[in-house]
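Okay, so here's just one chain, in structure tokens, the form predicted alone.
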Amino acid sequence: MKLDLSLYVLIDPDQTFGFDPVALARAAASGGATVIQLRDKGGAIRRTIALAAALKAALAPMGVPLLVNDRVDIAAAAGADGVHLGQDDIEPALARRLLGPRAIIGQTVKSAAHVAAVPLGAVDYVAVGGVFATLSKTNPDPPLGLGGLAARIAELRARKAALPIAAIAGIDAANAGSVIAAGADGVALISAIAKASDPAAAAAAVRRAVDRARETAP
């Protein structure tokens, strides 16, 4: 499945603000989301597998890939399209061996040391963050800001110019254009969609901001 990071929406079953997680993911996809990630850090494994399988069944007809946060075993059990890994998760190269060459594998980076350690042969994309402050995840370090985001992107592009890169944390329709202007290929977010009264419309608004920023990029 082709990877397009334009609008990457995280679904956390504990942060859906009254929406059914599958309905929320379907609404995000109908509004223009190009990737959905299931992030269920507190869920029992059987619940997470069942939810991942339900999300995959809902998204497959829409052509939107489903990734699972952290858990290679759950991604494999649910037939997801891939996995997104943090710095403390399983090594991307091992995830590649377990999930196979067609799986989508991504990794989050924040520091220059993280960038230098990215196994470029094992990952399909990188997410840089947190860019801005966020309430959806505890981040002990201060946000990178746009300057820090641009620096990490430049370091990544120096290693692999065509590497797809998403920016993550604290992003909404109002600031999405600024992270695209800083060099990101797309935006990853959760609250801007999940907290909206109309998630499909919220997704469409962020997608328009991303597309407009690309049109005006130098």
Contents of the next structure:
Protein chains: 2
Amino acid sequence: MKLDLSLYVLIDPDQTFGFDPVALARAAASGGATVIQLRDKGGAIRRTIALAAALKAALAPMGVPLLVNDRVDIAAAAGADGVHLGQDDIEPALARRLLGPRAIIGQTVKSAAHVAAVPLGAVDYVAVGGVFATLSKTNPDPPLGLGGLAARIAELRARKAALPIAAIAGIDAANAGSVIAAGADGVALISAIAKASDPAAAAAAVRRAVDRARETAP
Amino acid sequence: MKLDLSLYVLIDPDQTFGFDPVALARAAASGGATVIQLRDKGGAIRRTIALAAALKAALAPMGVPLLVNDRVDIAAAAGADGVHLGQDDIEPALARRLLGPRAIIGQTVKSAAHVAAVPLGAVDYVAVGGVFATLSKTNPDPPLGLGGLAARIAELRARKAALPIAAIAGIDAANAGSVIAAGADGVALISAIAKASDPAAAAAAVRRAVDRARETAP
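Can you swap the form predicted alone for the form predicted together with another copy of the chain?
Let's see the whole complex now, leading with the same chain.
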């Protein structure tokens, strides 16, 4: 499945603010989300598999890939399109071995050391973050800011020019353009859409900000 | 690796009663354990992978297979010999697909419905339990007892004669013989060895009870 990081929306069933997670994902996709990730840290595994399968079924007709946070086994069980791996998760190379060459595998990086360690042969994209302060996740260290984001992107580009890069944490329609201007290919977010009264409209607003910033980028 | 369930020892790093988990596994194997399973429910994934890899390195020269509880991804990452799956874990057929034909895959069953649902083409062995009351795990429903164990074994034998069967929960040197007499091929246990002052001697005592009961079995 073609990978477009323009608007990468995370669905956390414990942070849907009253929405059904599948309805929320569908709304995000209809508003222009290009990737959906299921992040279900607290769920019993069979609940997570069922939810991932339901998301995959909802998103497949819309042509939007579904990734699963952390768990290769859940991704495989649900027929998801791939996994997103944090620095404390399993090695991307192992995920690649288990999921095969067609899976989409992404990894989060925050520090220069993380960038240096990215296994370029095993990952399809990188998420850089946390860029701004976020309410959706407890991040122990300070946000990177736009300067830190640009530095990580430069380090990644120095290693491999073509790898797509998403920025994550604290991004919304108001600051999405600045993130794209800093060099990111797209934005990853959760609460800017889940907390909106109209998630499809909220997704469309962020997507417009991304597209507009990209048009005006040098 | 040949599968012999005679003495199947679970290592839980949170229930080693002061022992180093690798030293405990090595002691169990030297006392006659034929399978070791790592059950690390609470661990951060990279800690669990590191522990599984250390156990595998310690056990490989002794010819004792290492299985990992629940997590196919951890088993693959650590180069373990297989996984043990509970009723709430991923489907054995998926584990088989991810780990390949040579992996050892086991499943726990308690009820007749579980036995009827065992995917015989995907599992290498079955653990029946909880047979007796145990302190090592919170089991919401009452123990099977020897009668229940014999019933599950009969139901399994009716489906496929050759599948090896271990009994689990509350087993020690004193009651291991009764479990073998009820038809189990081996015993799976944790605290009878981890709580002993001399785990190798404790393992040897259980192993002798198993071997003796098997000799006198009809």
